[in-house]
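Take a look at this single chain, the form predicted alone, given in structure tokens.
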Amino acid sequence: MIVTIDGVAASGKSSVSSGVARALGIPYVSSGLLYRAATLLGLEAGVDLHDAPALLALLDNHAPRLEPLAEGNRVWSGTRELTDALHSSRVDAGVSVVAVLPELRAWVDAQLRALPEPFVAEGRDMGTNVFPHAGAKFYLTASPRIRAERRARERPEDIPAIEAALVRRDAKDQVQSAPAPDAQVIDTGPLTLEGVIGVILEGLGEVGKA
């Protein structure tokens, strides 16, 4: 069973796919950490996040590692946790560069077919490129506005500094970030973090029945 939770930048996708994964007891997937790890690793070299080719050398030289947990993932170079480290604004900023390249999409795409099922997934093209064949397709959304005040409680950033932020991250992961055709789409501004996992559970059972 392949679970795919995916949406647009700060809708909450992280959250609500610890909660539905442990809801489900199994693993969850956190795509997007390893286009973060790749950012990272690449800034800290000096690398052009625009030089796949280069991205691609140095992540075949240290080898970021996706450690999928129910509680929430973890992501390692060798002996080295990076995960802390990929949620700066410095990251935020250098992602979508990354995301765009194709030979780092594919990249990417590898390390996650090869995980063991069941897991829930979530990124941003989950549902329509990655897993294709998903039986149960979930897209969150919320106004910019709106994600910009949740990510401000995480960061001691200014809300409209934030907003501009996503909804210039928006315009550039256009293309990726599209909901699949059938995919439910949830808005979570109106929800709490538990009325979303709640609507995702409920379809779930809906998807079980048919």
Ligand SMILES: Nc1ncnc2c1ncn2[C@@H]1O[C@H](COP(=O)(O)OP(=O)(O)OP(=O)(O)O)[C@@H](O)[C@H]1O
The other form holds:
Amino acid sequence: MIVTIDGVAASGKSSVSSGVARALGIPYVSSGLLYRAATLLGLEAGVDLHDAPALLALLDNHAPRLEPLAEGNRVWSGTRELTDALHSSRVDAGVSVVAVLPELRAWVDAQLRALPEPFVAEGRDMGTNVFPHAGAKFYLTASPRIRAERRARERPEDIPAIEAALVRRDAKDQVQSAPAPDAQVIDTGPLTLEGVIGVILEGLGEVGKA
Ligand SMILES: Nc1ncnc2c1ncn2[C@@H]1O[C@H](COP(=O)(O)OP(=O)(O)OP(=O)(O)O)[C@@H](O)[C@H]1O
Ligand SMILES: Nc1ccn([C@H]2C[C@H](O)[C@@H](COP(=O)(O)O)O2)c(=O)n1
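So that was the form predicted alone. Now I'd like the form predicted together with the ligand, please.
After this comes the whole thing, all chains and molecules, with the earlier chain placed first.
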């Protein structure tokens, strides 16, 4: 069984996926971390982030791999853990450039499709492109201001700057970020984290009955 949770940047995908995965006793898979790992490796190597062959060569050399757990995902390159470096503003600013490259998308999709089921998969195109046959699909939204306010609690940046960066990233990620036609869309703005997890678990109960 695969459950997909897609949504816009900072809409709560990883926190919600972790909560749902823990409740179900299965891992969750953060697809964005693989795009972030490719971006980090490219930035560190001084590679042009538009240069797909150069990035693929780096990925061949460094072979980043995702460790999906219910509590949180980790990314490794050999014995080096990349996880903590993947959410910097520098990676945030570059990742949308990498994520539109078809060659990079094919690389990420292959990593994800090789993972053993069951799991909760979160990202942008989990329900549309990567796992169209998923058993249940959800899509999270919230206004840029609410998302920025939530992010500001984690990062020492001011709300308007975070909001502007989120709006820019939404626009760049738009092509691959449409909800699947059969996804349940959830506006997380008026809900707590536990509330969103509850809506999804309730939705999964309904899927089980269908
Ligand atoms: N419904 C909610 N109510 C309050 N805070 C929330 C809610 N959902 C998520 N958050 C908080 O918002 C922040 C962003 O959530 P999270 O990192 O899970 O989003 P994301 O969609 O995975 O982000 P990204 O696209 O950058 O990977 C976190 O601090 C999280 O705790
Ligand atoms: N399935 C996915 C997952 C992620 N991306 C892109 C879009 C984001 O800008 C970037 C990082 O994702 P996040 O950690 O913010 O979820 O990767 C994508 O195109 N498709």
